[in-house]
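Take a look at this one chain, the form predicted alone, written out in structure tokens.
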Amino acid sequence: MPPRTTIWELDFHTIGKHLVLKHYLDAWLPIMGQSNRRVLFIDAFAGPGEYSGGELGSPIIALRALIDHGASQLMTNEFVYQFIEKDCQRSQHLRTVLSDMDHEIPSNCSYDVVNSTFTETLTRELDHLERQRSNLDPALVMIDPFGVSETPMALIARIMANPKAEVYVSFMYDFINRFLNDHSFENHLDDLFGTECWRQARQIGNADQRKQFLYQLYSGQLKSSGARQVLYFEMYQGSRLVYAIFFGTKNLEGSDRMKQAIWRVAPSGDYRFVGGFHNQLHLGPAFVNLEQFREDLFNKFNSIQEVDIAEVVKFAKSDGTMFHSGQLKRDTLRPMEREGAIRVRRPAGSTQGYRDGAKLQFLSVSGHTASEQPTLI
């Protein structure tokens, strides 16, 4: 249930996404702001900006990304921050904390707190760019409701039809799962998925397989309406599932970069989180074990007699994996070379690593390495 007041307490899996998302901001803003003139972050659910107990909500967390990185001053196209919040108390709230910032936001930067929902608010402007003929600035909306309602497929469709659009999305599985059955609740899930196909979970029995076909089918509709790569991974408190973040875009290096901030990330307290479509993958610097990465490289590339190292850090890079191309080369390749379970042809003049022209052929698994330490990013 949401909460009744206008600040309230901060909770443990509630650190954990804010502190993906800050190493996303870390790596996003610099990688945009090479290459656009203006971009944009919508937190599309702010919340009054900070917790009961002071800590920073995400709108504040966004800013400091930009505000805090050592890059900050060679970026110097425009960053628009846009806060979306439909309470009056908790909108004003986030005004009056935003303003004791005033001083350290530098000239490149603005931001607006818009008090309206996601909804109102995004068709708006979407329908506004659509009558200029125009394209929403590249754009990462962070999407982060209590419930399912005001989060439409149709409306993150619209978004991602957009060239440099990215969201990163809170899925309340818990609270579907609850409502499953509810058939006046039948038109919020209509919305949420993009379409009816949903009710099919309610004839799975087995509760794994039940939130895995609505994870996929809410991935699949992601991917339908845009999002090139799709990457979700759970959180949980102790053994209860909190909820799951899907993280949609066009763009290969976005896919790697939420990955390496995923695994960026260590748990606090009794949270945690494991990666969706690898079932029991634990993710963080605590959890990391390469054998599944080894798995998913030979399921991919066994059947083929040779594949380009290209190829291969594209899929490490790609949402077919949840791990990424900084696991890959050293920690993973390298290993199973000496092992025997790949055969490596390198270019003329090259007698170690894995650079380009360099050929892989998969030929098992094999096992661990215990010499072999990974490592991280």
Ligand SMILES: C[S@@+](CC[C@H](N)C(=O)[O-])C[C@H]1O[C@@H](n2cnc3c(N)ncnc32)[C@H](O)[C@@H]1O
The other form holds:
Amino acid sequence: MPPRTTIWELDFHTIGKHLVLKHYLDAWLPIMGQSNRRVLFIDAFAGPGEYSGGELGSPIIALRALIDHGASQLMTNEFVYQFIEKDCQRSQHLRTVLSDMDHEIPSNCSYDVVNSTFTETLTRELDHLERQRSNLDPALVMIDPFGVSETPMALIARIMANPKAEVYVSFMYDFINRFLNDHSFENHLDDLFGTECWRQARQIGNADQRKQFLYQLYSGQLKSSGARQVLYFEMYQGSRLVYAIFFGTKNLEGSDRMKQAIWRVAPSGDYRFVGGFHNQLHLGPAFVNLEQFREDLFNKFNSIQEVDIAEVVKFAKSDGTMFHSGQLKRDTLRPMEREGAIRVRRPAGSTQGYRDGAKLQFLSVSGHTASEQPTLI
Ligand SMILES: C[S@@+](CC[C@H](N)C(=O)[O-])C[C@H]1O[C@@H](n2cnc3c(N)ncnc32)[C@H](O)[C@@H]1O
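The structure above corresponds to the form predicted alone; please give the structure of the form predicted in complex with the ligand next.
Entire complex below, previous chain first.
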């Protein structure tokens, strides 16, 4: 049951969602800030701004990412934060929390709290832009409901129709799975997925397969709505999967940065954040097994005679693999080359590394020598 009080206790699994958001914003703000006049962060289900133990809510985390950013002096463009909250008391609470930090907000940043719904607010704004024949400024839209209603794929598609829009959506899997056979819920799920195909999941007895089917369907719907890259990671409470966060972007760099943000929070690479009293967030060093990355690369490129390094980097940044570009050259390609699993033809004057112009041939997943020790990150 969603809380009824104005503020509520922070769940452990929420911490993962917040940490990934914070790491992503740390990378996103300067990248977007340097190349755009105005940048938006829209927290479409903003909440009251804090939890009952005093922990920060997503609006404050997002604002602090800008205020505390090491490179904030260099970001002279305009940042506009919009916080949408349907509940009157919660939006009022958020205003109060925000007003306490007014003196810290840089002059190129403004915020607005809208006491309304996601659907009403975004529909009105997108209609207005359509009449003006203009686009939404580059925007990261966080869609973080308690349940599944009021997050229609049709509206996400209108957001993603803009050239530089990204969405960070809580996909309430536990809820969806529980109500899959409840006929009074069908309309909500039709809206959520933007299709009736989710009904096929009712025939899938195996819990894992059912989940994979629904994830693939949602991911596919985000892609049909305009996202070129779709990633997700999962939030567990103990052993129970509570929800997954889906991220949709058109931008390869955005996809790479989001993967890096997720790896920082779930460093063993399983894209799971396990919250719970006995299984708390693990942020220490972790051993990463890059065998799967080798397989992804081999499967992608082994049928090609020679592939340019630029194509390999593009793949590493994309949603075609869960690994990211920072794990590519030193930790994966170099040992593969040493083992003879790849052959490299370098441009004139280059004897090592994988600079522009290097051509790679993928021969096997691992070569003849013993494979490397897992990498410590
Ligand atoms: C999961 S909480 C948000 C938590 C917040 N994003 C955070 O991470 O700190 C969902 C919030 O959305 C609000 N809400 C519910 N329906 C909404 C709607 N249709 N539009 C906007 N806000 C809504 C609820 O009142 C609640 O405060």
